[in-house]
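A lone chain, given as structure tokens: the form predicted alone.
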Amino acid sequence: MSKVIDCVAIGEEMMKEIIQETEALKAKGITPGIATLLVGDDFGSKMYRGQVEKFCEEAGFNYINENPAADVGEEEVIKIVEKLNNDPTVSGILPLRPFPEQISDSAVINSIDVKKDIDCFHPFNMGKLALGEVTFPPATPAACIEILERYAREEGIDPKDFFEGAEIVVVGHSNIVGKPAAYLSINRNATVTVSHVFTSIKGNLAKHTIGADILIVAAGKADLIGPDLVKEGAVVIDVGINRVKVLDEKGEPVLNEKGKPKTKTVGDVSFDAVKDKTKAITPVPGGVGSVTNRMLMKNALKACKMNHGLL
């Protein structure tokens, strides 16, 4: 019988652990802190910023929000980053993208102190990740690994044994999720294949995915993975978040009270069609995203300890 992994419960358990660790640091006179950098008022970035602020308050972190206007110059944004680099109350800096067109992503990211780069945006930290050295793993792919490790323990399996030699197929090769998820898996001695949209275009996706013991899907395409692409008994981690129209039995859009099509959030995996074929699967919504922000906070705790000579 397939197990739907309760990622919300995992996130809540992690928060309890984070609060305990934060209280232990506070007993030493040290308080972790996160600063977000939001340029302008991008809706998605503002939503994410709000979540970070909420979790910081819950865990007892310091929180700073830097929010210059959308027409600010790049030089001024760099000065803000440098100020945060030098602020001892800030353990980690989280730039919220997209930036306005006059501001270069790389210019901002490269100006962040690598010891405060808690979402692994800086090339230095990404390079360390690729080399298998200790760094801050990007929050979303790290959440995938955290979920898998906790699932393994629940099944009575040592996470080390769970990963070593396992056939892991990552669907998606973005710098944000796909590539780092592959690095994190390789660093645990898994056998890793990275596939992506061009694999699918060539008609070769199935021959990779149906061999996967663990399938991590982060392609950003609703219903990309159906039961024909999943091995019996696989563990499936669905990272995708897609908004799609709600359809009736005839395949027609269902309208809301304003006469506009209703929408819902789905992943990249056709959950209902796939779940009974899997050994375990994460849902969307209520899946990987429930753990992602907690991973960011774990990185901030690590940065805090590093910056105070405790690691």
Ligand code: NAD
The other form holds:
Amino acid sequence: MSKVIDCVAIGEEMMKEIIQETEALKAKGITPGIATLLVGDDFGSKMYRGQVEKFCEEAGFNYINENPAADVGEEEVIKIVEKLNNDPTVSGILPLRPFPEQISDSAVINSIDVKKDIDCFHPFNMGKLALGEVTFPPATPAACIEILERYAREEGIDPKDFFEGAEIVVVGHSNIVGKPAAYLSINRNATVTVSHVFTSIKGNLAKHTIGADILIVAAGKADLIGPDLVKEGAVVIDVGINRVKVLDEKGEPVLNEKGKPKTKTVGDVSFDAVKDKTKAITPVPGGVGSVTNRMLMKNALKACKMNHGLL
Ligand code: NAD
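Next up, the form predicted in complex with nicotinamide-adenine-dinucleotide, please; the one we just looked at was the form predicted alone.
Below is the whole assembly, all chains and molecules, this chain first.
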């Protein structure tokens, strides 16, 4: 029997833990805080920013929204980061990308204080991740690990045993999801394979994914993973978020009241076709994304404690 992992419930449970910790810090006169840095008005980044603000409010964090115009110069953006680095009310800084083309990602990221780099973008923190000396586990892959650890505990398995020697296949090798998911898994002594678009181009994706005890998929391609690519009894974590057209039985787009095609959010895994083959699977929507922001807040709490000499 396949279990659909209730990531929304995990996110809510984590939020309770975060609120408790925040209250304990506030009792000491310390308030954690997050600053987001959005340059311009990219739609996806604006949505994400709004979520971070909402969660900060809910947890009782300070929140700062830095939002210079899209035509701002790089020097100006770096000055904003330096101001946030020196602001004691800011525990963590979250740059929201993509930046406009006149601004170099690495110039901005390299200017963030490594002790406030709560999504592990800075090369120093990525290096520590690779060495297994993680300060801030990057939010999205850390959410995958958190979900797997909580799932293991629910099944009565020690998370350490769950990971050790497990065949984990990661689909996707981006710097923000795929690669750090692989490092976090290696750090737990799993046997890790990283596959990506060139694995698919060579026709080798199924060869790898079919051997996975745990399959972590972060490609951004709807229906990339069908049942033929999944081992019977695998645990599948679907990170992908894709907007696709809703189709009727004939495969024609269903139109909304304005005559435009209706759309819906799906992951990278063909959920209905794959579900029964798996031991457990995360849905989309209501999956990894429900935990990602909370991981970011946990990192901000850690940064806050570190910056106040409590860790
Ligand atoms: P990205 O575009 O930077 O990287 C995509 C990766 O997928 C690349 O490594 C690429 O090689 C691989 N890939 C692309 N096509 C492939 C194919 N046909 N076969 C195998 N591999 C393929 O994307 P990203 O930032 O890593 O995000 C990946 C997905 O995860 C996106 O859908 C994104 O929206 C989603 N995401 C979700 C969350 C969350 O919290 N749920 C957070 C971040 C990203």
